[in-house]
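Just the one chain here, laid out as structure tokens, in the form predicted alone.
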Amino acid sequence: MGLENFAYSQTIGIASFLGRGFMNPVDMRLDSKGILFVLSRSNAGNKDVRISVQTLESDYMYEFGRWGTDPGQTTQPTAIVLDSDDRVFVTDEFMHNVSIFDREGKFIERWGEFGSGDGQFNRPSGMAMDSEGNIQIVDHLNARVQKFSPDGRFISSFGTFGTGDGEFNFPWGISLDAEDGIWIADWRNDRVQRFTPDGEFVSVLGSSGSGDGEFDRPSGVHVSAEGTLYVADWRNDRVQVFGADGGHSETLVGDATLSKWCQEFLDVNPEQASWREGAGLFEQEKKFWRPSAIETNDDGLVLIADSCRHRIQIYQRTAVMASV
């Protein structure tokens, strides 16, 4: 398929179980430096749960927020986002609550707690940062989405379970745009809904399919700063690319070649490098399995958590598509 508005660059990533590395890549950051911050969720079985830190040339750095209960741990991350002070919120739906870090990972504080109340979770899933700092949370299994101050203060919420305007099934992933409108990736009902930073409904996107414009259980969803929305249409395993009037642009597949971590792996294995060579799955290797999120800065860039490839597959935008 070819792009018009992307080209692939490059790409980030090797499953790994700790150090450099992922396993099940589920949402990254760039800080205020431009340093990547990917949560890898893993799974029960192995427990190997983190964020990793590393900048965008493969320079792994550190790791934080390791499997476990204690404060300073994770057990079922879901997302992260950072602050103006590059202070990282974790949240996890297992303890259904948020981990504050700072950006070395030192443990700061965490809040939150089991239920359907104000303030209260059923399995936090993504999270955005308004403009004043505040931070709407996707409330998953309450189907709901609430805002909160930094420090955990509940503010207000808006939704509630069901298929209509301005209701949920099963949501998962948030972004607020220029203006702080909150744009939902509802899962379960194959759509992307549109709010008003207060939370009354604006407008839907999308229906159950595989065609353009259609999803099969949207997981992400980003809004650029020029207004560009992408769309995680994660069982269809590919990236939606639409104009800030809501047109279909681009549909991303995957263009992945060896990262450099994977490079240095097959280089003193060579082993493992034979089977890879004899397994022949060259072009399917390419192409996204799962994807689960989208992250972008001001030069262009595009970063996608090919989550079951345990990578980051990055593009470098090379048009703006037009804004009304």
The other form holds:
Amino acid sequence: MGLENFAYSQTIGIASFLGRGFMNPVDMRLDSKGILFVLSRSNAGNKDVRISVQTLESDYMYEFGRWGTDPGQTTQPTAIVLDSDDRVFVTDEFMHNVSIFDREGKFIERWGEFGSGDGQFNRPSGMAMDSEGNIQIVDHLNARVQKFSPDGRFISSFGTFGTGDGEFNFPWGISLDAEDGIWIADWRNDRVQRFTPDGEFVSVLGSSGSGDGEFDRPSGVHVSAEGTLYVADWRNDRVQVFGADGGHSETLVGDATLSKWCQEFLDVNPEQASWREGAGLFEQEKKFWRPSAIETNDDGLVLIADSCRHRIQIYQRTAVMASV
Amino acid sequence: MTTVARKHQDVAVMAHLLRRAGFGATRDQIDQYVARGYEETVEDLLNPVAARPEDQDLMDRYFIASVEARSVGHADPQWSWRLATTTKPLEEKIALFWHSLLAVGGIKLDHGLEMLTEIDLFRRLGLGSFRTLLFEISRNPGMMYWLDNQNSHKGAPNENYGRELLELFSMGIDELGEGAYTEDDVKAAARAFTGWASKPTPPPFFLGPFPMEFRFDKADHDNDDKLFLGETGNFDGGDIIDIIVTKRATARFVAMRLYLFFVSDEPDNAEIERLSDIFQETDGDIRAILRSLFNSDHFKSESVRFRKVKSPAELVFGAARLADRFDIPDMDSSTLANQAMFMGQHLLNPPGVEGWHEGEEWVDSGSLIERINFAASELGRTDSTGIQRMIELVEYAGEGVGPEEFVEACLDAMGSIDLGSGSKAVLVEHAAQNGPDTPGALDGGERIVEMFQLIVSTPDYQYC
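Now the other one: the form predicted together with its partner chain, given that the block above is the form predicted alone.
Below is the entire complex, every chain and molecule, led by the chain shown above.
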């Protein structure tokens, strides 16, 4: 069945341990100029983590934040966000901190430490910037969301462990809507929760399962500028889209074609191309495998981090849906 | 026997069972199992509740690269976590057993995802029918690739799988290199398995690996009659396995390997013949064989306790489980398999189709240092739940007890383990010279932890 409100556009990426390409991308953000910053989580034991920078035309630019615990390095990075000055914030759940780089990848500073007190972290994950430049950070093993000023000063927090309204069980992704309302992928509760900018519970969406509007460990959540809600339904290997009143609108399961980088790889490795042709798994190649994060831009592009296929699948929104 | 002596013996036998059917147990766990009863515990171990592990989602979240493990190294965090934390220890132990017996190695099949799939097959089928297990491993795409069966064609059979199936997986050869089968049987088996192969998958170099699948190519299968072990027919691979599992040589081969893995590095022929009988009486029911093995007086006897050299996996995961320091997957848990590799057992990557040579061959001067250093490090983790509890147990035994009682209390707290008289005497002497009243000596918990670390540094600790 074809897509109703989207058209598949293109794919960026190739599995790569360094330089051009990604290794298990778990998050991504566009900067103010439309340049794509992708966070490769990889396997910390294999030390292939990094933030790589490229255009939407697949022109690779540079990378930074490679593996390590020294300032300017990351070990188990979980999320990335850019502020209005295009400074790059990266959470790290091994070091329990946030590292900050300039747009070119030069390390600026880092803050945060292990603990459960105000301003401390136990495996920080998703991040989002509010309209005032403050940062909301999902502090997932502390089952809360903490708000910080741009320089890392603790402002407030909300949330506790549990399954009730406003409670969290291993939350992961976060997104803020146009009014700074907070949306959280409450990962192990298989739901998305909505809060006011001050952390007051508003509503809950979804339950465990694989039907429309149900989730199996939702990882990423994203509210686009026009108010469409996207949820990376991680273990169902799909992205669900929701419109007005949280109603399920559409499900994306992956439509990838070969990226420019993959095509170039196969062009210069004809034996690999022949191997691929012999396997003939072209339909399987298209599908998401653990999609983890979503990003959109004002042109209606929807980018999806396809973590276990080492790529970003990009769709074009073709219809404007009612906002959530 | 007095009540106290009876209880002491119950604890010792239960600890022995849990070292062999698992990776050892904490002192509190042993008490719980003793309260449950020995035969009941054997049944619990043999019949783990089948369920998707509740923490699989956590493993996948924290080690996303292991979900699509492209290599053995990427797959390590998954099995390490399961070995370090499982509540179904025999399920993992039997997976280790079959992993070495029906060995597929990452050196050729560098496909971590498929290796994990195979380990899961061993978990699911490893305690059931040997016939089913042998059939399913013969349909395992990784095995087919590993032993070249995709190159075995009608009219041009590759004998590799047929040969290893008979020699290394089922009937075996004797000390003179003779099997209960002939070269013609190998050729017939190879013909019967023509057309059994793995489906091709895209190369992993641009989108990562794809799950492997079995494929039977009917057009590439030899449909002519074959003469195999005295029987003639248009046999396929399943028929070959049906014949193999009825043979006494197969029963004896499997019984021998189970005995060497679970009981002693030195075979006991009478016990192996008894277990072989059970194999044949039950159509190769591994659970029935192990039930009889674990409940036998032979297994419970002191003569086989601490007579098996711990494999690196037993040593690493036994110590890690004793320390009980993993609530949630982390970098440390993900690298435990590396520790076993440093000691000579690279999990998911056995050195060849023969698996690992076990017993005394596990230990040389280099691996011994690795073993001692790792175990001492784990037992020194005073921030871990398990070590804190062990310290408490020694302290409960009484402040100011004599050196002999102190050493015994430490051994008991570590899961009712025992040492030879020589090693024990050295430790008692050390404890006497460094007692709580000795000027400058360690005190309290530090003294206890030091004794734990000395215990794991003895040659005796290398045995289970």
